[in-house]
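Next up is one chain by itself, shown in structure tokens, the form predicted alone.
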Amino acid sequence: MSKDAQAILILCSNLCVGEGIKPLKPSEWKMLARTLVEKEMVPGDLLDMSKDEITKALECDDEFAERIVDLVGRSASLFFEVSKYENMGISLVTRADKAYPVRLKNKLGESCPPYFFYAGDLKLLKKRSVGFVGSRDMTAGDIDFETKLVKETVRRKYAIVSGGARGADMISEEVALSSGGRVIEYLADSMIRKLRKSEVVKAVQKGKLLLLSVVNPDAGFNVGNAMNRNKYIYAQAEAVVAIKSIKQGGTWSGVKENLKNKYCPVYCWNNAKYSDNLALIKEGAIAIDGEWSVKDLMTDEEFRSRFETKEKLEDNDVKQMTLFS
């Protein structure tokens, strides 16, 4: 691990947080990273500096400088904990590492987390991929529809991106792996628990499954983490397919966030029985049926242009109403 990578982990990790130790929040790291660039410094520089030197170099107050010194002071216990996870097959990749998810950097910019825990081969991140999301409660018809699309996606050599949740996420993962495909999974909870399953370990060891997470490997489920994880799926994928959405659920929120930020094209099953799917299509998701294939993928630019055209038409409608009202 490079000195810069060590610094990022020391300053931002929630591991070994004792009394008075306050790791930097993502928003605080973002501000510090900007300051380091402005001062022509790198994160590793902070590891060998005193409180007074930090205060002077960053032009910050004594309290923040002392906080950095305290965080650096827990280095030994922190890296002991890291080595414990490494013995379990769980490693770390930081924004200072070349292996960090490039698509996330390009799509999310400063919103990228400082680091990810991971298990598996990071080279899978270089594969073109499609995400599959949807409700936890899937009917036989939903499963048949998704299975057909996933198999076609794998046949065309795309990896599958999943959030690892019960329902549509796990179905896409299981179908992909059983069909000889590759899976990139962004977890929202315990990676250790995930790795207790023998089939998961085998897939990781064979280079077919890559697990990534921003939360500590032994963390439990948290709704906030699950919702925050959505954007990693969309930023990683060439496109995301929503099988079944329920208003105010995780799939609904993820699609809405993507429609706002346009990380990637998002497709939605045009099923007349699912009113929330139809609502997302009305807002800009691309309607598809069982004949959809990744060979028909839109580019990011084509997807964004759909909204530009829509906005121009709506703006023109407003002008016409003003002229003739």
Given for the second form:
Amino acid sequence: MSKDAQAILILCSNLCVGEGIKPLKPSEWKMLARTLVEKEMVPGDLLDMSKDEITKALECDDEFAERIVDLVGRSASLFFEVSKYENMGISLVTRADKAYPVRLKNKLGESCPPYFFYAGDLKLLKKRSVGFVGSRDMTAGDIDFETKLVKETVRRKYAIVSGGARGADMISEEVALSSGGRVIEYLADSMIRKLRKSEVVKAVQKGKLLLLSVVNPDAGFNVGNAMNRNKYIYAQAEAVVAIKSIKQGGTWSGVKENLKNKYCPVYCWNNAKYSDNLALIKEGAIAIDGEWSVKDLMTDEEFRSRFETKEKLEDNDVKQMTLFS
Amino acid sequence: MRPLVAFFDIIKGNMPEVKQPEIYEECSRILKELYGRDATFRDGQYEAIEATLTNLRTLVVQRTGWGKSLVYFLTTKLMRERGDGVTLVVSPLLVLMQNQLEAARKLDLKCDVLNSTVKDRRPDIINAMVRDELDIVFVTPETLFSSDVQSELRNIRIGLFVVDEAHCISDWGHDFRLEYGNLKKVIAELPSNVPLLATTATANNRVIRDLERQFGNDVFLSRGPLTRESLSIQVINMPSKVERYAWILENINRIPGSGIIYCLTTKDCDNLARFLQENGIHAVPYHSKLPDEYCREVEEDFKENKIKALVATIKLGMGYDKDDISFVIHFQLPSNIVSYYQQIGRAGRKLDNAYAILLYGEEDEDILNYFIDHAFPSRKETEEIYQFILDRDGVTIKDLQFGFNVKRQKIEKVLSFLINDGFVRVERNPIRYYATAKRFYYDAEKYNAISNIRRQEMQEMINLTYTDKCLSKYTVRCLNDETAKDCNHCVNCLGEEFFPSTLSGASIDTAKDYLDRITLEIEPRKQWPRNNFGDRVTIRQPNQVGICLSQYGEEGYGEMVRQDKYSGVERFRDELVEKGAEELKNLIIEKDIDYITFVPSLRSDIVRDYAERLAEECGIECLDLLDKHVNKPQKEMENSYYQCKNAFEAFYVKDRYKVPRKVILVDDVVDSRWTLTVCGFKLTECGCEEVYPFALADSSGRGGDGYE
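What about the form predicted in complex with its partner chain, after the form predicted alone?
Complete assembly follows, chain above in first position.
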């Protein structure tokens, strides 16, 4: 791991939060990263500095400098944790690493997380991919519909992006893997629990399944995590297909968030029985039926242009990113 | 008289090479505070401290007694003054910790130990670390990675990370330990702002290169001469065990003071210690099969010179710090020169002269080869067990035992390798094994390479027994210390023996009597193997404690058993019958036993023949009570479950009305004890009340070889 990557973990990860010491929140890291760029420094520099040196270099207050020094003081303990996970085949990739999900960096800018835990082959991130999202409660008809679309997607050599939850997520994973496809999963809960399954472990080992998560590998499910996780799926995939959405559910809010931010084109099953699906289509999701295929995906621009009549697109101020910002 | 080399006697060295004067100034101040006004640094000590303080990875390879602990005591003092976190000293051995703890306390460092001996106090110690009240904590790798420490580690500020006996983290070291595997991975991840100080007295070039590679760039190496001036080395070739027993008996009291006798196996420690005790010498065994509490008492007594000799395995090894040990005798060859150097280095720390006597025998190479051959689990076992785990959503040890006809110890060994390499992980409560996301491969190439090196190193050790050059120089040169010169005080340099290599007849007789006499008990099994539900059922009426004549294949009776069993004559020699009768005499009288029976065999009548002759010799009757269905040879059954099942299905009592109340049950070679257990059980089912097993030899290695 590079020194900058180490520094990002030391400052931002909550792997090793003791009493009275808080890691930097994503927003705080964002500010710090900006300052570092401004001062022509790199995160690793902070590891060797005293409190006074930090105050001077960053022109920050004593309290903040002390917090950094305290966090750096936990370095050794933190890397005990890191090596523990490493020994289970769970690694960390930070924004300072080239292998970090680059589509996330491009689409989410400063708001993408400082690091991900992952298991599997990060090269999968380079594949063209389509996300599949949907309810946890799926009927036989829902499953048939999703299976057909996933198979078509896999047949055209696209990877599947999923959230790894029960229902629609699991179906896309299983169908894709069993038909020789590749799957990228952004998990909202315990990666370790996921890795108890023999089939999952085998797929990860073979490089067919890549698991990523911002939460600690042994953490349980948390709604906040799940909501945050949605945008990683939309940022990673070239397009997302929503199979079935129920108002106020995770899929619903994910699609809504994407309709607002337009990370990628979102398709939605035009099924007359699912009024919530129809509502999303009304708000801008692209209606599809069982004949849909990835071969005629809409580009991001085409998708955005669907909205331009309604609203003036805000200037997206995605700046040139440095490696760690 | 050679000069006195003392631990805290800081001799005037060359002026240290100072890169950062302000650090030097502070260090000198603290040195004088801690060690007195006249104290100066020994060669290399200051440089190592400075390197550590400037965040370099620092590797100190210096002989025992050089003052490695001074380096981290002083560094700790300085770092604590600067407001840094606690110093964590990872150290493999309890004895070592106790010694260092005392040394650190003398210097007013607030310190404690975290290991298995402080179980009750552990939460308090960990809390003290969280509150940042301790300066140094000595911790064993096992404890460091235990869940109670790991879960609190996140609340602990670690200032300095010290790895003592660092050669243990090298696969290429003479003493690689699996427990150091986790440590190795943490070190690989440790960010550069955490200072790392690794120390060892025993690393050759290969190990040093490996450690440097593991520590990453910018390793500061402190390396000094390894020659220990106060040691006088003698090598004596004594092929037979009897002679070596006799030699020690004759000579041990010629050496003043107390010392250590190193054996390769726990069994040898027990036997030799008992022999010496019987002959009025205060010798006690010390090895890993003895309880911790006992070992601590022994250490205490030894420290106070109440014991003439500790008869020890390598358990008494690294860093044991008693400065007036006046001799180290090797009863068998150590596995390599590094171990040898380390073990003789226990002696003469504060003495002008101490003896290192190497006896070596004909069995040594076999034992050493056994160690080498069994160091790594086989490809087949490893692959099969891994695949079994990979194919399931979590497995238990029990699942593995039912799934494989392999010894439980073997399964555990394979697991520990798989876990260490990160291919398998454990979840606790309840314990389940899972395959990790890492792709499995069996690193045969590496294992072969390591085995080959170990064979070469064994050869190097054997060569020491042939060389006519300076023994000290030979030893130290093998550790790549090119500065070594002729010592002028080993037997080869002096051209005369310190102790005679010839023996008187009397001591040989004493030794021979003793070795012939020692027999082994057959401890009865008291429980059936775990059933499908994981329960263990008690055996209602287990066998009595039995008698076994010998270790299979071992010099004396063990060798006779081996020869006769496969001679094709189908007959154990009369000597074995006589010896058997002699051993049983007391038992027969004491317990009033009238009958002998035997374990039947479909393949050979050698046991029946022996039992009949034994009965005659003892003057009691031999009964033919048991019979057997065709089954697989018991020795092909590798774990309890299969052994017991196989035996249970095979044996039956053919004439239940003849079964007596008390009987001696004879077999030739005992291994898992399931045959004797099952036959005994079937006899008791038919009304027998006491079954006394008797075997000619034990081939289990249980307590038998006791390789460490």
